[in-house]
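Consider the single chain below, provided in structure tokens and representing the form predicted on its own.
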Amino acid sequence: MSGAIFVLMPLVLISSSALVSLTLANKARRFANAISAITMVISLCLLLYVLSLCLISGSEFEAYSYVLNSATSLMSALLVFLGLLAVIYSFGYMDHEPRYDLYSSLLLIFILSMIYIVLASDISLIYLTFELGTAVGGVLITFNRRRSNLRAATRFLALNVLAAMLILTGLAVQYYYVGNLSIAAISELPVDVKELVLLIYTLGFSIKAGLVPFGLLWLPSAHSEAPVPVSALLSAALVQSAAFVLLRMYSVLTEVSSLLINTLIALGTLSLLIGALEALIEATGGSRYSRFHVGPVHICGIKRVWAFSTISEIGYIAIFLALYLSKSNADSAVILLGGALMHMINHGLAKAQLFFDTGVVIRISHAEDLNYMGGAWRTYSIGNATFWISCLSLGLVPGFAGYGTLRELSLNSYVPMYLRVMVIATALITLTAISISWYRAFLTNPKSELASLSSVPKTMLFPGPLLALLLIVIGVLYAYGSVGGTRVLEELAYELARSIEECK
């Protein structure tokens, strides 16, 4: 019975909060906001409690084809935490919105959909929940009320419809052969059919995860056109939910063909370099050269830099997964799977921080285009530090949360040399792209009169610094976190990976 309670509680709490927001947010906004924040906090505390049970006693809770174990409870807790910050950030960021009731309720449903994508062990449930999140996300992208918003939402929905058709095809084939749509049932398919189904699923969820070439078509436009809290969740949460599904699908298999491994390596390596290079091009030359823009004029969009960078970051996860599948040594393989999970945490925290603090800089400078930004350090001095913390963490610099990715992919002899070189090159390009964006937004001369920091709602000011602090804490744990000779984060990553492998 406890399993059903743990599984259903976030659904009951957050959906109830969404209903309250829809009916009361325009009439009693403070009350509706308080309900939203409280229900999100309770959901987060519940998931963290479940995570502690799973880590300490090895517990696992299952109900209605949803599973809470170490990995799924941690990922869902991460999504709820980022969602909580996005909800609080929205209190001030969307204070001008006449349909705040609709926005607030849709944001909560969007967060809820991502939680249950992560928890589902049945692919049909993942499919249905993803389509709910896609529909809600498409509406949220349009809330800035520009024509370019509608174009971005159209691209987002069109690419996700293609992904949905692929996944639905995979579901039909899987059900025809085994009569079961669970993730574990993939392993029961005939060998030749299994390869086809996995390839279909891989392409479908790669579109949703934003891997190259698919991500180029929808990520830059959707991320740059959506309101900042929605952009943060699209980048830090939604695409990672799709990547997490791929991890779970492949972890139940004992053997995978070289075709699938090479497909993942190709998608991953192309995403690594192209995403990072596009971020650099956007930061320096703008959309005239980086392309994939939906607005009427060319821009040098700071949110587009973060969007291209997201494509690159998801490429790391694909590389981790490909190496995991190609390893014959079980212990080494599970370390790579754990590395993918830790990279998701790093990317989720760092990218959300960049989007949240970018929203503050946009308010101060009255511009989203780097060509019209500048001088933000004069008003928002803490942003200097927080931007650099995420820059160094996404650049895989030791001392920050991203160092684990560098260590696993570049400092281990079993990783092919060309991949090690590519990872280091990507990290350096990412560092450069974010550094240039920081310089143009903070250090160049302001192009117009800057607004006072006091004009920025207080609810927008603390999420970025909080996330930056967490990146430092994780980096310190990587460097010094050992208890009785055991490395805390490495042990955590190992346990998380084991829980994915054992989840049926």
Given for the second form:
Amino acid sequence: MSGAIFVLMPLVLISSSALVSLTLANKARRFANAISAITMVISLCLLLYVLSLCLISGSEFEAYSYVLNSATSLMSALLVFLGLLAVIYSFGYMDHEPRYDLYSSLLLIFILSMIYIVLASDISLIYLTFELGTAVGGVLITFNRRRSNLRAATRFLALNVLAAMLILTGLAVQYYYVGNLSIAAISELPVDVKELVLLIYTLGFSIKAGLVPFGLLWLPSAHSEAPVPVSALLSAALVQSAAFVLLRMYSVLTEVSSLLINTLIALGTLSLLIGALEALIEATGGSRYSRFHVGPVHICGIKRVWAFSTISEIGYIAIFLALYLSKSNADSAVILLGGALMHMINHGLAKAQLFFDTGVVIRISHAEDLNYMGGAWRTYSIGNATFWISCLSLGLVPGFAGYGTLRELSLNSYVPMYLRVMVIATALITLTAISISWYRAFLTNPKSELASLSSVPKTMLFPGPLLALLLIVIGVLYAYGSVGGTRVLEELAYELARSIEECK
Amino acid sequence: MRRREYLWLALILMIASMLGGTFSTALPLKLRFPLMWLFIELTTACLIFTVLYISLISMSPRRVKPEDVFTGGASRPPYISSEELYSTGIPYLGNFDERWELYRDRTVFKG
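I have the form predicted on its own already, so could you send the form predicted together with the partner chain?
Next comes the full complex, this chain leading.
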């Protein structure tokens, strides 16, 4: 009974607030905004409560093919938290929007779809929820009202329909052989069919997760054309939920062929390097050289830098997954799975922070093209610091939240040498790309008269610093957080990974 | 206000897609013919593209005042570009916002 309540509560709360927003947001905006924020806060508290129950007593709740365990409740709480910040950020950022009612309700449905992708234990439900997220996301991308928005939305929809076709093919084959569409049923497939089905699912979810080569086709354009809160959610939440599905799918398997492992390593390493290099090229030379741009003029898009960096960050998760599958020792395998989850948390917080603060800098400097930005430190000095925290965290620098990824992937002896070199190179390239973007947006001479910080809505000013603060806390916990000789975050990662593995 | 005229169409589409969605998910399972999902997916995708990008746009085209266009370029560019001629605004949002078309605020960065 409590499982059903826990599973249904976010659905009831957030969908009703979406309805309230659709009907009232243009007439009584403050009331509708308050309802959205309150329902999101209640959903977040509920998921954190479930998380605490799962962690303390090892409970697991299940209802209607949705599962709430340590890992799924933590991921859904992260998505709700980022969604809450995006909703609050939108109060000011989209204040001028005449169709605010449509925007706010779609944003809430978009958040809702991501929560239920993470919770579902049946692939057909994951597919249906992804379709909802795709349809809503495609519309949300167009809210900047540029012609290029339509082109970006079309690419987003076309690639995601292709992904859906692949997932459906996998579903059809799985259903034909085992008559069951749950994630756990994959392990019941005949060996040769299992490989084929997993390959199809991997390709399908790779498109949605934005891995190279598919991600290059839709991710930079969609992330850079969408309004800032939507970009933040696309980058920090949607692609991660696709990667999380891959994680759950592979965690039920006891034996995986080398073909699948090599496919994951190939997709992961290509994404790592190409994503990071493209981010660097975008930050220096712009879209003329980095390509995959849908706008009428070439730009050095700051949001495009973050988008390319997202591709590279998802590459880390694919590498974690491949190493997890190839590891014979169960304990170190679980550590790798936990490492992937911790990387998702780090990337989610850091990328959302970068997008939210970028929105403020765009407002101040009247441009989202680095060629026309500059001098933002004069009015937004706190952003100067928070940018660096995310930069160091995504650069996997010791003392920051991302360091765990570097430690697992480059300091462990069981990781092949070429992968270690690639991980360190990618971290350095990412660090350079973000530093150059920061330098061009904050330190170069202003290209126009900068707007004052007071002209930026208050609701846009706190999500970035709040996320930066969280990144510092996680970084400190990584470095010093130990109770009775046990490292808190390592223990948490281990527990999360174990809950995914046990969720058959 | 013009877009409100098509509210009935949106409502019909919404109800039809809800019913269609419910049956189309259940039917392949009932018939033990899961490949049907593929056809449903293709049809749905085509329908979304058709409705969003063709039907709604052609039903509520962007209004261009001829006198604004053909004034020798005094108030607007002297002719309609091919893109402008064929693009008719975003169906559910109305017209395009020209201000940020070039990724910078045109009112601040003139020229």
